[in-house]
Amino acid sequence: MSSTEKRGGFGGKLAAILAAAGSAIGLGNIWRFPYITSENGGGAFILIYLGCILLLGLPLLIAEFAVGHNTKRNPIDAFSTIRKGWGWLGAMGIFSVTLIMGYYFVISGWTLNYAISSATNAITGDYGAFFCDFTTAVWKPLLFTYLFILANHFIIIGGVQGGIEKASKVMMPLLFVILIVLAIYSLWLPEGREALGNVFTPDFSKVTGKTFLDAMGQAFFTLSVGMGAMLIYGSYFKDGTKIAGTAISVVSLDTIVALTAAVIIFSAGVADQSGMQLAFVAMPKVFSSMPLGNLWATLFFLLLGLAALSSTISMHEAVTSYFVEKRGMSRGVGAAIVTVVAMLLATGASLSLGAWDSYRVAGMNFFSLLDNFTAIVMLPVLGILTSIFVGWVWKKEDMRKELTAEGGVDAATYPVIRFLLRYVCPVLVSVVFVCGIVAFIRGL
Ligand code: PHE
């Protein structure tokens, strides 16, 4: 038998649509979103950065899971199944994702101890110091982050349909439900209202090339785009899932949680606090002035929970996929193999908080390190890379079946797609990709 005719594959398209949006919506949408947005100038980052998720996310999620639904493999093989000699391609994808769930992992621990404090009434006294602490020490952190994998393997191991599939679809409504109450009551406060048009509004002083940076870095980070992971959930789509339609839905849920996410954490007046210190600190800072704090807190935590949960479900699949297909292993061997190895990178990354701070790279400690080296240079680059691959060395013909197959896209937005494939992302990506290493450089 070969190894397609015993591939999973999601039961149909809803399902591939809660699976995609799992992994799009998640720590990127809920943590980094707002306080990026805070920091670049409040509603004129807005309108950029939906710029960049339409001229450059879309179409390069378009061309990723073109690229695995076409193929139906794993990363490595997808891309060199359409032309010989470009499997290093889905190699770097795989390589990117690995250290993504390195540093990843650790913050989705974080989730679950603040979700636990929160519910227990265990976070007391000052919220800073208590977020210090916890993440600074050896033991606590280690053990929720390895609880958070183990709860990533079991999902894992359960396959496809089974596992990933059936999570998604337990997930990602309930996720959906705490986001509108949290919302919803966000709204209700008058103080809320009051803050919420206060960060909305665009403030184009604060534009700066930088700005654009940031813009596209959380579009192409908050869609998962070129890490292999969106390019083998593509690979389960039943057949007659629309490529585009699929796509379009996913960005369409990602953008209304990121920008609901935003109105929770503005209406709670804390957007000025950046970095980790504005989910973990200054939101249960908030809750605990409010009736019911404890309640809002949890389920605050819990949301990212779960968001986090959907997203390294995708990272894991990604990387287990190689082993199963391409290494000829077991689902649980693997798996398994992947999972001591995020252990092993989640282990450094949760020291390098504390009792490794001092081992530097760069004047980075290892978690500082992964997060950089994935966001400011592996992100673009697999985004310019893929876009060349799906406009460049693609067949143009057969490109033109997989997007048009079953009615997908028709006619007239076909060549639209294919434009911005060819010629707006490659200059794009790569214009601000260069701009961004001068800056970081000079920042060292
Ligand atoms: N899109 C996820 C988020 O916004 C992160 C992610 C990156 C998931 C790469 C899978 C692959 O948090």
Given for the second form:
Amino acid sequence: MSSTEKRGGFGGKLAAILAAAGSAIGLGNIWRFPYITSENGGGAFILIYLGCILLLGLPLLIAEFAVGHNTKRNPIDAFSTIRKGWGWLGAMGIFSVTLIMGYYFVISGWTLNYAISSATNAITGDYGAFFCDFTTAVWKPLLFTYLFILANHFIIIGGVQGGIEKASKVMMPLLFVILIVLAIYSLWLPEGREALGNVFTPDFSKVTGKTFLDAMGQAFFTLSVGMGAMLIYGSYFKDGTKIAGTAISVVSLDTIVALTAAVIIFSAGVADQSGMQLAFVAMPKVFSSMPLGNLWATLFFLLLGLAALSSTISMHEAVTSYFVEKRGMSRGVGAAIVTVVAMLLATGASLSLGAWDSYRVAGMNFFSLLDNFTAIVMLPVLGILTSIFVGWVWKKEDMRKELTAEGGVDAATYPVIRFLLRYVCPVLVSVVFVCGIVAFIRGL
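Now show me the form predicted on its own, since the one above was the form predicted together with ligand PHE.
Shown below: the chain alone.
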């Protein structure tokens, strides 16, 4: 048996697409995209966003898939295999995704609590107070966070095909079914049909420099690039997988989910809300006034939970693969280490919203510190370095062979992708990085 067979991999193209799309489709598709679409002119923003996806998101996704598929290694070994001495770039990705898990698992646990609470009609009264009381409590949010982490753990120890692939084949169709049901119900309402026009009708009077910045940021962050998750999934692709075609499929599914979520949120009349307030305060209030409100609320939070789980699985796997391949541990032991570390970080992040809120760094509690440091610093820097590595460090001929032989990129398209990775992507992500830093400093 070859080392690749021992290592495991996805069983086919559909499994690869579903798993990678699951990694890309996360909470940001549902609670961030609708807000920035509303704020930046609806269809006008969507057009600019699609342009940024083609110029920024798609090339970077192809780059990560290509590095992983070419080397069949974990993030550290993948970069050092292509060019000796570059393993530190993979190590930065593993460090970053570990920190992201620390707060992302906490939010994911909230979706589980809200799904159960919606199904049992336990969310009543002041929705803002309900959210505050829950998130600042000690044991209840930790319980749901731990349950969510353990769900990831048991999927990961099942292996690539027996765990990740099997879970993706169940979760992603279920996610799409729930999304479609909510969208159909939204469009059945008069407000929903009006929302459809609001989402897709361009209002260029709202387009500013910030619109382009928001579009670039969303295009970069939505595809989970820069943290090693897509690289490790690319390493599990079968020989002969069309890298570019798979990336296009993932980008298409990710964009469809974001647009459909925008229709749902616009029809609910809360598109001016963002983030946690949108998901955990505004939406429950809207559902409470609807017929069968508990049912729709339960479906909505199941949608959020599935989106979160499909993303956190790829995060967990990116780090687990390091312990299995680099440290020679069994999958069970490697996954257990990641699970324990995630629990420790998530415990600190959850408690920092309540009992430990007084412990702050630069005015931020531990939850906000993890969020801001990874989103503003780590991920943009990793995106810049990854595009430089693939565009400038990876030998031109080796990259061309990867993309034109099994990658399925014809001779005319390959130079375009290489040009984008060498010049356009580093510049655009640098703009996102600098503007993020400036905005953060101004907010202090």
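Bear in mind that the values here come from a model prediction, so they are computed numbers and not experimental data. Just so we're on the same page, rigid core means the largest C-alpha set that superposes within 1.5 Å between forms. Residue numbers count along the first chain shown, from 1.
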Check your understanding: Superposing on the rigid core, do we see a C-alpha displacement of 2 Å or more at N152 between the two forms?
Key -> no
Review point. Would you say A244 moves its Cα by 2 Å or more between the two forms, aligning on the core?
Key: no
Check your understanding: N70: CA shift of at least 2 Å between the two forms after core fit?
Key -> no
